[in-house]
Each structure stands twice: as C-alpha cells, then as structure tokens.
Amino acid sequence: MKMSIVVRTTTKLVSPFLVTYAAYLMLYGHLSPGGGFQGGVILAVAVILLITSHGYKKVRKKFKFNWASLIESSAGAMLVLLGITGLAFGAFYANFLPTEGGIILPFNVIVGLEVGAAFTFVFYILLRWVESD
C-alpha cells in the first residue's frame, strides 16, 4: 500500500532526527536517562517508518537484509567478546576502562546496535512472511 506524499516526505524529514536522537541516547545514556535499548529501539524506529511510508521493495535496496543480519550478529559477537576481556581484568564485564562510565559507553552502543539491527531484522523477517502469502 502506498502512502500519501505527505506521510512520505514526513518520514523523510523526521527519520534523520531519529537516528540522531538514538546516537545520543546511546552515547550519553552512561550520564542520563536512556541507554542502548532505548537508543536501539528508536534507531529501529527511523527504518520502519521508512519501509511503512515508502514500502518494502524501495527500502530494502538502501537498507539490506544482509547488513541488519550482519550488524545484529557482529554486535552479538561484540557483546561476547566485551564480557570475556573483563574476566582478564578479574570478573565478567569487569569495568577494565579508566574512562568516566568505564565499559558502560561501550556497552551502550553495541547494545543500541544489537537492538536496533534485531528490530529491523524481525520486521523484515515479517514483512517477507506477509509477501509470501
């Protein structure tokens, strides 16, 4: 189904500030309310606005299937990878950073990425489901 001009250019305009918002939940979410989830999920947000407003096919040549699948196991890996150099430091996801927040900004953004590219990978999963029928 295809959307009126108006919720097109809408999306357009506002699926930038998505993003930026989401990368400042996740960059800052260590010193305010937010963190990677949140900031995961309102990046998932930008892109499903886009595939609802201007449909599957187009979106997808932008926004493939492969890179959500790719960032969501990558950041899985990452994830893994963060814990195990904290057992060099004494514990699992020891705070081994000398930073203000230690591991908790990286944390946050591998997070955010993770949840971010799940959530798409599960809408596109489901939008190819709904093709097939």
Contents of the next structure:
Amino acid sequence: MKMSIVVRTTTKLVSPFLVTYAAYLMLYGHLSPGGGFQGGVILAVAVILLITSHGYKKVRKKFKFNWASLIESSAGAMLVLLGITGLAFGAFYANFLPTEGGIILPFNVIVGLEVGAAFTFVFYILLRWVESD
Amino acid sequence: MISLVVAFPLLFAFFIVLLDTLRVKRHIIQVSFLLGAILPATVLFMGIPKGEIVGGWNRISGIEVGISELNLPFIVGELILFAFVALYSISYFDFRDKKTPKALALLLLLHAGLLGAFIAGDLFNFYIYMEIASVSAFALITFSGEPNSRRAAFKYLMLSLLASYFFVFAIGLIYMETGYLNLILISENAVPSKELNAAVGIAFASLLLKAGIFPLHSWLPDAHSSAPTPVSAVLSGAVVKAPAYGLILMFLALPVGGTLRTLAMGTAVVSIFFGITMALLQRDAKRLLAYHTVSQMGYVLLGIASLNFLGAAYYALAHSLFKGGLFLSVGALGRKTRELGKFGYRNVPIMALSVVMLSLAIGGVSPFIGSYAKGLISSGLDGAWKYVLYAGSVGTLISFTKLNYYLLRGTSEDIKAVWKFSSIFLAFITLGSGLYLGAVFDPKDIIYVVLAMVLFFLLKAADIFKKRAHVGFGEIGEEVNVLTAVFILAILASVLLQGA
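I have the form predicted on its own already, so could you send the form predicted in complex with the partner chain?
Time for the whole complex; same chain goes first.
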C-alpha cells in the first residue's frame, strides 16, 4: 500500500504538526477545550497517516510494534499508580499537586499516551490482516 | 480505600502486558497474576469503611463507591471464586502458547470489572465496569480453541452489547428525569413519570438479558459451555451476577410497579423450571451446568422481585461458590471429552467427594450454603410461591443425580493436584460457610434426595435421557436476528407493564 508522491510528501509534512498539536491538547487540555483522549487520538492519527501513505512495512521500521505495546501498558499502569499515589494524600485520585489544574495535567498526558499507543496498536493489528507486503 | 479493590487487578493486568512485551520469565508473570487476583481481598481485611467518594469530592460531582450488607455477599463470592480460578488458570493455560499472558491479563480485567460493578454507587460507573467485565469475557471465551467457541462468543457479543446500549439509553432517560446518576440522589429525586417508567422497563429487560434469564437466556449455554474451564467458572459464578446486582440497585432507587414485579416473579419461576428441564436433556456435561445457571439465576430474580434483596445477594454468593466449584471439577474431569458417560470420577475419589458435595449444595441440602440461601429467599415469599422452591430443589437434585450417575461410571486420567485442591476446597467452603451462616442439618432434606433419586430412575426407565433437546437456527446471523426480536418483545412487554 504505497500512495503517490504528492500524498507521501504531504503526510510527511503534516505529521510533525499533528504531533505538536497533540502535545498542545494534552498539556493545555485542563484549561481549554481538549484533553488527554483527544490529544491521544490525534497522536495516533499522525502515525496512521504515515502508515496509510507509506505502507505498514516501512513505518513499522521506525515505529516498532512493541513500542506501541510498551507505551500502552506502561501508561495504563502509571494511570493506576497516579490514583494510588493520591491515597498518601487522603483519597484515591486525590489532587495532591499545588499547580493550576493539579493532577489533571499529568493525568491528561498519561491518558494521551495510552490512547495514542492503543489506537496505533489496534491499527497495526488490523493491518496485519489486510496487508502482507 | 475501597477503590483499591479495583485498582490492584487493573494495575497488575497492565503489568502483565508490560512484562509480556519485555519477555520476562513466566514465573514473574504468574506471580503478578496471583497478586492481582488476591490483593483486593486484603482491602476487606483492613476494616471496611461504609462508603466513600473517589478523590474526596462532594456527592453530586464525585463517583461514589461503597460496601454495604447488600453487596458484601457479591464481593466475597467473587473474591473467593476468583482466588481458586486464578490458581487453576496458571496451570490450565499453557505458557508455550504465546497468547497465555494475554489471557491472564484479560482475566484480571474481568476481575477488576466485576469488583468495580459490585462496589459502584452510581448507575454510570456500574455500567462501565459491567462492560469491562463483559468485553473481557467475549475475548476469553475464544481462548478455548474449540470450533464452536468463536460462534458462541460472537452471539454473546452481539446480544450483550445490544442489551448494554439499551441499558445506557435507560440510564440517559433516568439522568434526564432526575438530574443525577448517583443512586442515593436518584432515589431522593425520583418523581414517577412516564419517561421514568419507560427507563425502568428498558433497563429491566436489558439486565435480564445480561443475567441470562429465561426467554433471553439463549446466548448463555453456548458461551458458558464452550469457554475454557476456569473462564466458564467465572462466567457462571460471577459475570451473570453483575446484572443481577444492577437489578437490585434499580429496584432500590426507582419506583418499580407491582405489575412488573409480578411479571418478574413469573419469569423467575419459568426460568427455574426451564433451566432444569433443559439440563435434564443435555448430554454435554458443561452444557448441563450452563443450563443450571439459567435455573439458578431464576432464584436470584425471585429474591429480587419479592424485594428480598439480602436473600438474592446470599443466593448469588452461594451460587458463585458451588457453580464455580462444579465447573472447575467437571471441567478438570472432562478434558478430553465432555459427553456424559465417557468420563468420570471412578478412579479419583477426591474429585468424587467434591462433586457430590457441590451437587448437594446446589440442590439446597442442609447444612450446605445452598440451603441457607434458599431459606432466606423462601422467608420473603408467601403462600404458593414457597412450593416453587421445594419443586425446584427436587428438580435440581434429579439433574445432579443424573450427572453423578454418569460420572460414577467413567474414569479420567491426569488431573493436576492444584485442580483437585481447588475443587475440594471450594466444596468444603460451601459446607463451612453454610455452617458459619447458621444452617443446621434438617432430616427432611434426605427425603428430597431420595425422592430425586427415585424420580431419576423412573425418568431413566422412561428413556427420557435418550431424547435430545436442540434448537437449531442454521446461520449465525439468522439466529442473532431471531434472538434480537425476542429481546425487543421483552423490552416492549416490560415497558408496557411498567405503565409507560
């Protein structure tokens, strides 16, 4: 699955901006529209765009299948650990950071990583059936 | 503190995936699986706070969780059953198969989902956790590698998800009418209206489907019999209890009309006897047990519909223990074939003892826990309804006489020590918990057992067991369509009877 040079060049140009936008949504989501889930989905779209235009095999060399699994599972574990850390401050998921928005900022970043990695992971697995190049 | 009950299994489920990606030794994965299975129980020993709101927020905006006398039996039953299932699974799932760590992670997610549903204090979180449990269950059913298992899982997936969407729609209606999702606030603010009645009807029918009660049970025997043995035990023992707990929550918080309750009691009675009849006609040992789940869930519904929630909760606890034990022991005996008469416990006396004890427990013979739970349910019933319980006991005992009769005639090889341990221990727990809760031996029960045996041999002489009950549909799509139509009719009936 390899698309024309126009598509490949455009996706290469757009992808870094998508990653930046995803980072913005994750880091500023607690004060503006956005948040972890949205940021994560856009993060995944950056990779998925590259896969659809350049082919699974080529992208997989840079973004390894195992990395997606690694980020996904460690982000999930961190999410629970964030809640358990709150126990030391009184309650499960207690807001223990004195900053603006408190634990919502780390929460959003972790959720973003989790969602982005999970979507990429799902896309990789689905593509294994479609594509065998 | 209570939230930790859910946090531990969830944490270790993610850890297992992480460790699997890093390709660590299998012992570490096994240890983290066991830790995830057992650590939630330690939370209960640290002194139970009544209820709390996650994150220390106020009740209106927070997520309330709590442990009360109503959900404690559900939680205890799930924790005990899952501890044995965890021990059983690490020797059941073969680590040479690359998918095994995934199965263990899914089992832990199932554990987290069930516990989360049982501690939930608001409808939306109950729904979310019930879905976590269901989605893990769909995937786990296919791990058995049986040709039939994918079909069963697909049927379960379609029907269960359909019921979930209707349930979440009903939650939306309730939210629209009362303005809250928290159950305490809902019960304070619920004003009877047509919309609320429609919501109650829809939620009732969808929870009945997920609990596998008679006209909506048809996914259950396939799914529960073709799943891997430890998964069958959790499915029958705990997964169908989550919607039953949802029914309790709904009946507590919302005005449920008398007509709907009468319908529910009728459905429960039909479900009890339908399950027994179908079980009598099965030749597959695990299908026989699966049909008994349909029958036993009828008792739980009978308790709920007669507003005897404590009875229903204790019956759910009893059912988790003995049905889980039965699935574990019969599954261990029938690894090669599950057809009755071709395998058995003749050469393994310890399994014989545990199967017989568990059969007596499910038949409601004192002093096992089944008799205590049945006594609680019958204390909330009046008049002729009580005879249903006696007849149900005899029917269940006939069916289990059949199971034991065929198991006595066959032999089985290579049963692992840990499997024997799980079955016999669960059998003794059914006895011990019955004694602990105050069940005393009642000589009248011997009459039931003898009556059941006599009836069994009469039925056998009449060649009833040679008959086969099989409802075939052909294509899976056609089957799902027909079952969906039945489900829609059930929703309509319950909405109309609730008076919307």
